[in-house]
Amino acid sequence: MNNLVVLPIFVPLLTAVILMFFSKNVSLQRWVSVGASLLTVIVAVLLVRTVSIDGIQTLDIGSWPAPFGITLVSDMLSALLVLTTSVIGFAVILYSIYSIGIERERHFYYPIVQFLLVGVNGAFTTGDIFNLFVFFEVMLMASYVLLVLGGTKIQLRETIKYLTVNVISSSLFVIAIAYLYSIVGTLNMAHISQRIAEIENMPGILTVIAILFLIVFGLKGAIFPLYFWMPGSYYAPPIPVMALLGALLTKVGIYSIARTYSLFFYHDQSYTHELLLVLAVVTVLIGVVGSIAYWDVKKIIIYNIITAIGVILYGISIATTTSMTGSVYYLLHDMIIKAALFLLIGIIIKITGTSNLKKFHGLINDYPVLTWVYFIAAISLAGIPPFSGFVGKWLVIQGGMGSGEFLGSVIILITSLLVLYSVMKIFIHGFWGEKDQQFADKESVSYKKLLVPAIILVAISVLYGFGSEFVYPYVSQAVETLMNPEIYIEAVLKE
């Protein structure tokens, strides 16, 4: 037992519980998120190290042994997950302090985001079905107050449609697993492989399950065509939640699929993974088809987002280790460069006053780091060699050429065109050219302060690009227990 396992998530949640007693102390609020997202991030790195020298980390709450307690376990694709979460957040919270407004951050704002912190490390590292459903509920809880803090109108109207889908998909969550303990008679995940492995003739009940666990973390992680929700609940918030919301909570969706699809349904994957396969594709088709045809840079982004959650599926869905490591690989990148754009395109608007691409350009005469910066972060998105989309994307297509599924493999090579086509429009028709409208006034929007954290996001993804081959032992490390389960099994179970 490792006690390390549980900090990721122990930490936010003190700070969370900490900062709610100084309220109205928004500057000791700041500093306290700061540092205690600062300690987190340390803390997943340790954790990182740990399992890849002394492999899959657990932690027995109560020291009730699995599979009777609630179990925590941190294998490497948990804990590169938890890092990215971690670093994620940190970049977040700095970027807030110039943004959010002091209005926000005087109604448990920072409170908050550490609570959203504690849903998503908790659902990356829960070792239980049912403690998934938990900590996707503290998430989910922390988003809707993140969602409608400001009170706008159209907070209020797309948290209204939030709340409604995600009620929805948790009361089918509960109902997933209840049928599914009515089975196996267990919670504890690898207690669960083991019991369905057990199973000789698989009953139809078990596809019907692996369909309702697809239907809910598939309206989680916004795959067609459960994805209706996103684009409108996304674009409403400020651009740090929506930092947040884009790059942590669809890929929760993301990572509950691949974890239950690798350890719960596996051994019969005709129907399950073919359907897995089509969603991907047609995911990657709406995705691509919407961030081309709008002109207002957040909802290119947004867009972009269904994308690459097609892309990532896909790899899943064919399910090699090739294709699983390409995933694995993708997954990683599209957070980090997702929450860095989000941070850039907040930039442009704070000094633009508006997200309509149409009405404004020639940023990059008065703004010429902002635009190389996002010229980086866009190349990196559509995957150009050798920034940091490159090499999951290629290895999910290779995977995918390897099985012999050609179609999806060129859909996915053909439109990688098409997503540096709409980041390249935002850069084209937004930084280039001559400027003729006066920007609002350097000083007044602290420019050069709301950059560094972007920078520093972008700076991470450069290095993931080009320091894929030190990369690689971790990602291949991940996707070991992905493919092979028994590691998962032995590891919590001790046998």
Given for the second form:
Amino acid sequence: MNNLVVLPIFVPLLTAVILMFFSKNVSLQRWVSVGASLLTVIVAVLLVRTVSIDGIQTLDIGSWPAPFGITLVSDMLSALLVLTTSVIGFAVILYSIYSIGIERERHFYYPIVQFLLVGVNGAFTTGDIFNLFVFFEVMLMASYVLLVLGGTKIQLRETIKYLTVNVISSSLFVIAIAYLYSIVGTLNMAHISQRIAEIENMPGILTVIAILFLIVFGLKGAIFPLYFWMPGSYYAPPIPVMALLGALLTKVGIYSIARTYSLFFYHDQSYTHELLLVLAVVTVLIGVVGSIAYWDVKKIIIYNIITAIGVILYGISIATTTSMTGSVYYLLHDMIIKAALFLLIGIIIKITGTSNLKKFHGLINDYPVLTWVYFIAAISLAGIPPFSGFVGKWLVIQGGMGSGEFLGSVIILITSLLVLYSVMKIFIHGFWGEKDQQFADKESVSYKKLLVPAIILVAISVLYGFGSEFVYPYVSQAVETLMNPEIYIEAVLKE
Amino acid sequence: MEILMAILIGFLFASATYLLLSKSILRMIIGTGLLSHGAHLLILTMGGLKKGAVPLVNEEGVPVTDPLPQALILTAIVISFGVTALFLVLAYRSFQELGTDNMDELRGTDGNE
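Hand over the structure of the form predicted in complex with the partner chain; the form predicted alone is what we had up.
Full complex below, order starting with the chain above.
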């Protein structure tokens, strides 16, 4: 029983409601949302601290005991993800102030960002499968509005596709929950896990449900056959929205796969985990092919999201302690560095006025700070030791090798080089070269203020890489719960 | 009763799929509506149709019907109404801006600069 658990959901929700009343007072909206997101970060830090000292925190809403009421559960994994989400939310809001434009700000941009944070934090925290669906919908509703806000032609067109795909996947989610409920007769995730463990002969319908969940979460997380909507939809909105969606929404899908596959469907792994493994490797390949094929900076980073999702899924499908540790490391790293990269290419686009890599070069002459920040972000993404991508990828590959999956591990190892190539392509073609090109006037582009949130995120990512010894106890605590569902069940049901 | 419900749900899903595959956005919206109604009926059936007394405290100890599916459907219906309303507004606005409601003309990634 701890009210701290609900605060990362409650603070953004309250902020969003308050901000709705002051839609025309833009400067008030800006500073209230910055303050509120800072407060969320502080609350999330406290939450991580509490969970690390006292173990899993739960809150039974309305004091109904666990299997009957709605329970919020904060184990280490969700606490860490809530913290990362809050940090990204803070950086993106700071970035939006100077880049999103007054018209969008007047039309409820900040409240909707807060609603998105409510949905994401809620999805990470909830311990009830139906409420996972509800928080998904909160998050998706906010993302529809963020995608279409501004109403340009391309945004309208891509939002229709995005909305259709997600409405269908939400229906599938409801169907999957219906099937699961008919078998186990409960909605509390810990209780579901317990009931599934009690079933003697695994009926085939559980595999069907597992695959249905994989389809639903895979659509949100953009894994291999279900990623088709993503490059188009994420291309349309302005950069801060893109950073939010790219860094947070896909990772909620991955978190849900990790949660359901480690808590519900761990008994009979022969079919589901094998499928997950194959899909993960193909996802990595598709992402890499996309990121080296395009000459558009936005497209390159968007396809890099798909690659990262493949790497994380690979670790989850191996399902050993080492690979899970790697996946959690990589998940947190990827959220931060993707947001940072999106913010950085946003600055590049603002300076050059184009996202086509063939149309600009030589940025290093005028913008050395931007160049080197981008360079650090790029090598962190590719996982050059000792930067942050390295530890996660190394552990994932080690886990894969340890359980005899050589082909997949080698593919991930080789594709890391291609990821490095794809981000270095931006560095070589965009930043290097002679200064024979006139960019927009340096004074008119207030890029320094935009650089601050990007530098904050890159600095966190660098500290995360260098301080992986310091982070390790937290991550291993998260993995311990993932690998031993009994800890989770015991904490929620309090037997 | 269960078999009747199963047939009805299947019919709803089939119609929804047919409508979703059509080119007009308006038909697709109706399709998503039917799809979510099918899913709601599925929850109701899966949770068990009425088999016992009303779910109130009773002294006789007669078995009661599970009230949870109704609560779930209520939530899901509200959400699907919200999404459908947003979808209708979006379709209307994009008809105004893009001058078409034919999905064929919204294909591809052309115009992504």
